[in-house]
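First, one chain by itself in structure tokens, the form predicted alone.
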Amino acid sequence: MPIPYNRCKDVTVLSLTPHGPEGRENGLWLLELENPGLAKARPGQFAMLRPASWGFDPLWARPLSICRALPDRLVFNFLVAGRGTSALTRLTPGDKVTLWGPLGHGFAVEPGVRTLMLAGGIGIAPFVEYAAVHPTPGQLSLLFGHRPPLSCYPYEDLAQTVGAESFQDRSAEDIPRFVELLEKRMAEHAGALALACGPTPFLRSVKAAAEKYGVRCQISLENRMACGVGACLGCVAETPDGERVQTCTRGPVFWSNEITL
């Protein structure tokens, strides 16, 4: 499947900074790009980014969740996790990046329905846009689990809009305490809606709690992607009946009962 030409644009880097005073040390960055017309991106969708300077190394683009889609710029928060994201940190204002998107399916938006946002680490990124455009933000709440300091994340952007609480994981002993808190919040949202984004072990806990307490739940997978449009088969996930589906086109957001973790 070729990349849709009308979705593939060369855009300009506006800024790149560590997110917060300790962001550089922890590999957390805020990237702003010129918006080529993605203001209607749905919260939870993503874009593929490939700087023009890469040539053939790295070969593949990198997928990043859209943190904000503003009329004049797109905002991304990303964590340095390998060679590609490390190369992104060498961008400077004025550089060109080839971008295609918005891609994938975003989170459900249900006005007037109590909605619990569950974020693990850099999984907080799509919820900034979600809270900013939600028609009834008073129905939203956030539970955020993280390891680096809170200042490395766009947490304050959310805390100004919705009821938010954070939990810092400092040791292995903190993990079961966070899971206990997660289950408590899920129990309080029985019959309501929960949305989750973060690493797979975190999503497994969310999925188990959703089943236990009868919470309608969507999860956003962080599977590796190379093309973003269903051509490379590199991001497959599995459904409960054994079907293998592509995260980039069928996801990255799935109802929790539709996917196996």
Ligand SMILES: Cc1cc2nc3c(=O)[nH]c(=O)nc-3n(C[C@H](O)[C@H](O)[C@H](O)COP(=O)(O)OP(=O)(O)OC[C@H]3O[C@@H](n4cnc5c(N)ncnc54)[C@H](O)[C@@H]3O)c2cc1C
Contents of the next structure:
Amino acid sequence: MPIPYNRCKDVTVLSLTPHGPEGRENGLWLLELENPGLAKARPGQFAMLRPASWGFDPLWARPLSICRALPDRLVFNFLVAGRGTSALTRLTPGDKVTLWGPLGHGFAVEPGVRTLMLAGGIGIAPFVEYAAVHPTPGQLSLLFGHRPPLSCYPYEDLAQTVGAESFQDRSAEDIPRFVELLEKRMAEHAGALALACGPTPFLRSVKAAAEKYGVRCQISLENRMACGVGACLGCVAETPDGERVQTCTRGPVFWSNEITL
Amino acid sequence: MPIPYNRCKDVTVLSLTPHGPEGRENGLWLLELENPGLAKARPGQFAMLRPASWGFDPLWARPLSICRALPDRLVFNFLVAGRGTSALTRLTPGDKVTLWGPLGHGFAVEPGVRTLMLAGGIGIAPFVEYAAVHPTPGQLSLLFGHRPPLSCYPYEDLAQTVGAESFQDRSAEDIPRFVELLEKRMAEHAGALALACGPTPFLRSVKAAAEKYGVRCQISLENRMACGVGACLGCVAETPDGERVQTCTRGPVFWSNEITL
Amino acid sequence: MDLRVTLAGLSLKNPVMTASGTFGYGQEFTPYGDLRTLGGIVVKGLSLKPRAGNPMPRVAETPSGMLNAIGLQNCGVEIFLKDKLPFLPWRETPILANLYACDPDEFAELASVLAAEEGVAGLEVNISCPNVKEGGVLFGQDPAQAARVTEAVKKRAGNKPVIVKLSPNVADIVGIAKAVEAAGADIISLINTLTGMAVDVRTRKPRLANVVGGLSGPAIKPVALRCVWQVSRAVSVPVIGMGGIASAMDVLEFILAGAHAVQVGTANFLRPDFSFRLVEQLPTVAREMGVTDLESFRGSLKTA
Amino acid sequence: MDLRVTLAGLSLKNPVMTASGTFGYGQEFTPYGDLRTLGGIVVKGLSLKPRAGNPMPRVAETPSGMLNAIGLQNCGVEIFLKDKLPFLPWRETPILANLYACDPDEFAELASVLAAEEGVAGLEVNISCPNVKEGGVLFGQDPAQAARVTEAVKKRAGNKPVIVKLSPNVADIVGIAKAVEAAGADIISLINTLTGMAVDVRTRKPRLANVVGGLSGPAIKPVALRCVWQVSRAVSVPVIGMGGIASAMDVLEFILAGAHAVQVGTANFLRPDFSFRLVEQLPTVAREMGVTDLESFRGSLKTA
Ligand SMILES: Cc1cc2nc3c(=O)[nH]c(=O)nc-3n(C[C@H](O)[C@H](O)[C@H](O)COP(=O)(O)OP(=O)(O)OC[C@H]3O[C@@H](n4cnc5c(N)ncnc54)[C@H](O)[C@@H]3O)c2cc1C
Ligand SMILES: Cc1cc2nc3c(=O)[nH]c(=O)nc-3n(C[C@H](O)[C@H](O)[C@H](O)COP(=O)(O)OP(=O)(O)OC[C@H]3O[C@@H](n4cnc5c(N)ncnc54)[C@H](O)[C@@H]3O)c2cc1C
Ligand SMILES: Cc1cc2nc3c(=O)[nH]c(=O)nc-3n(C[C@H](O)[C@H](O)[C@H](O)COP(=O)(O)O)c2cc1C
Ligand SMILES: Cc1cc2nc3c(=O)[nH]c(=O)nc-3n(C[C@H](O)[C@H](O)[C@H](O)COP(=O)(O)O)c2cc1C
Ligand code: FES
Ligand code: FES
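Structure of the form predicted together with the named molecule (previous: the form predicted alone):
Complete assembly follows, chain above in first position.
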């Protein structure tokens, strides 16, 4: 019986739109691709995406969290961060994108356990799927820190399913206030579960707070990736005992005490 | 008084369409760009075109003959020959193209002199403008050798203005018959003017026939070009006394006895 | 079309192998293709002891290329033989070990351990490594030292072919090639990465924690082709070409320049099924290019 | 922002020059910008006698780069001084001559002719050329020979600064740099092209009539940056960096790595107004990157 080697597919772009009325100027986009059969993606898993038009420059695919895996399409939310993601904004429906995934380990799903989702900016992406597929969504709450307006993110969908709270930081001075709020919510979840996705400084605060308040906590790392399959060793995270492990295959979601930041 | 340094411009794509019903499968396209003010382009001159989306790969701009320079637009006809020209077919209206020109020397215009235009394939492009701006078009005739159907080329427009004759070569055996026809027309133009544009083997036949029948003859070379402005020395043609001269600035149109082929 | 090629006793079903450090230990790619279809698999560079490699960041994208300073992170030869090799289809596809050490004795020890394994079809020696005993000059940059490493490995390699992998960071790659050939190399592979660097103006920091790293990918293909052409004309052992291969046409280019076989490196990152697809496409592209037989095509470049 | 920079007595209004062989004799670019806005212009390599250069084809496109084997076609020093130099705005923008010869005596003769000209601000010596007397080894690949050429030129250069332009096709560029510094080079510029090759499978021919050629463009930027960083830390003369510069950010990268000034080469082919636009954009990009003063920014790369 032939083994199906079908994990890398050329899929078609269904749509690409700025997210919300202010998405374009803030560089936040919603991308929908044909689903090549990733129905079983678990929230927190990601895919590597490489438009066929890239030639050799940009060279690497870019990792994006699977925001929704629906039977007829895959939904991604992304932020323009540099050359690759800005090249993604030039896709048009019908274009081909090489995609492989779902990759890595997703977030722990613990039915019946109070779970605090902590999202920084575009780090909200994996939580959309998380909330959508969680068996006991009543146990979920979300704390969302962001800079561009809420309408740039898939926040409203989430707020309809789970207890959601958002905090817009407009300047550097707001950050300590956000960290305070984060600590408060952590304290309320002592012994429970917290899941975080966002920029590294944000993850550092999360990790520290989780340790302080005894919250079991998972964090999703956004390390630079070339291959996404564990081969290049370019994406490694360091464990407390100095081992270097691939974020793409051993993560991107780690227990916060498994790695140093 | 400031000198206007305006020869290199970012212009907008107005339209891109396959030429005729069979243009797409034969790789023949019609490209219209905003005219940044090249009204005074002379037939046989060319422009260098580089879409903004190319990044560094392809690296160089591509030279295309100016097929029509109209007040509101520039018209190019091109054949997909490789990576660069096939990348051109991905342009869409509104895209930006960096363009510099008009470049090089055009064809001689000799009012009242019987002039034979010899075009091989997409080499027909410069003759559209030539016939359109010639003061005594009654003196012009065209011999056009081609492989894809006539509808893939701007031939009909020409045939309405000048005495035009076409020859489709469908196989290698047809070529000697075409060369025969070419010689016949050359013989009829002894002492008059002939102008040729097309692939190098075609130009070789033209040059030989012109010398044989004593026709003053100009040929337009399609050497590979990197800069188009005479700086890289990558496009040189060789003169009979061994000098190497830039095709982009000293040509692309040369008197057939000025260069060796 | 018959794509088989034999070099120094190594029989490949086709000339396309995967390059060390770009294909993990093989297993990472099993969801994307059938390892048995590949001409050969060169595994990630192995050292006697496990190595943690360099700190992050370790990779950076460059125009049509990339820099890496992984620092030879690997599980060590012992774990490789115990946990990784048994998984690989070594009865059907030659598995080549890539050896990394910092002095000739260590190289020799590594060679003897690996050569004893039935599953290891050959040894590829990475001489782009610093000679710790002689002040860190790279073995690969000095003909005499390159020869010493080659000899040391060859002595302990039993009947397994020894492939010496050359660095392009030299003035005269032919000199190095001749030295390792004379020292007993059965095959020469080339090129390893070019030394490069990238910086981030915003942070004022190098883009690699190690500051310098190795440049690979399509950007270096012209340098690689030149090295293959120069070396394959100068030595009589077979040459394995690599550096920027990213299409079936590229494979043919390297063979035309004189390579017996090739390795695909960075392109495996462009899409994980890259090498599998390339092997599938090769016969068609070869046919289109009028190549009917690799043997007569090899090195047939017409230079005036 | 003050972009002026002075190196070895050469005063530039900004650090951006155009590289030899990529900007013709300057005149070619006058429809596209004001030559006087450039930091300096290095003209096409000059030899004592005119040279016809290599046969066609001479250039080939490669991923994010290009190969050239122009073969130093040039009008010769005499015609340059008579017909080309007078046209250039040498009172306002330093014009640098690039010298090409095949033995030290010829270099010296060329230097004395050029140094005597008021319009020539400095001499850039291309040592990536074969030593005809010593079997065609490149001067630039051997420290002793590189030093000999440097001395020969320096002796005849009067008070004009001598820039020695290094080849990256060496194992140890720092060794060459130190040798030419000791021999009297006032400035070091780098890098010249990497030796590469391209082939056409369809025709079975090399894409350059000369078979091998020089690789330039964004593809080589990582190699160039590495060379600039290594050399600028090892010598005390100023360094002019080049290799793949294709944006104002790239200029800052080279300065961050240690360059006093830069040259733009292949990018001039991307669009003929490239260098002019780059000079215009530089102050803005520098400001955005928090660079307020080139002097303190230069070489400020933070390595752990
Ligand atoms: C598992 C995973 C899931 C992700 N999910 C999302 C998502 O759903 N939406 C989203 O907007 N972004 C996501 N990211 C981040 C996204 O991949 C990067 O922003 C993107 O790759 C940057 O590429 P660029 O060329 O635009 O930026 P560059 O110009 O390369 O760099 C811009 C900045 O991004 C960082 N960066 C560059 N490349 C990567 C990379 N491959 N991975 C991580 N950081 C990088 C750089 O260090 C730099 O600070 C995810 C990253 C990972 C690892
Ligand atoms: C003055 C001039 C005017 C031209 N006008 C037209 C025109 O109006 N319409 C048209 O279709 N074509 C025209 N050409 C030819 C056109 O520029 C080339 O077909 C095109 O550049 C090929 O690029 P590519 O990347 O598609 O092909 P490549 O993949 O680079 O090469 C395909 C083939 O084209 C040749 N070629 C590659 N680059 C060039 C180049 N820069 N110049 C010439 N030949 C090249 C190669 O040798 C090869 O045989 C003109 C060329 C010149 C010099
Ligand atoms: C991430 C990475 C890791 C590598 N690790 C090794 C290695 O362990 N041993 C080795 O000999 N070469 C190593 N190389 C070099 C490649 O095997 C190959 O020689 C080089 O990348 C050029 O080929 P390419 O351009 O196809 O990648 C590595 C290359 C990359 C990109
Ligand atoms: C077409 C061409 C011609 C060149 N001619 C010369 C030359 O005459 N003398 C010289 O020293 N360098 C010459 N160079 C090398 C460049 O000056 C420069 O060192 C090299 O191209 C790297 O810079 P770049 O990547 O910005 O082009 C030439 C480069 C190119 C592309
Ligand atoms: S991205 Fe290559 S190992 Fe993780
Ligand atoms: S194309 Fe550069 S000199 Fe003609």
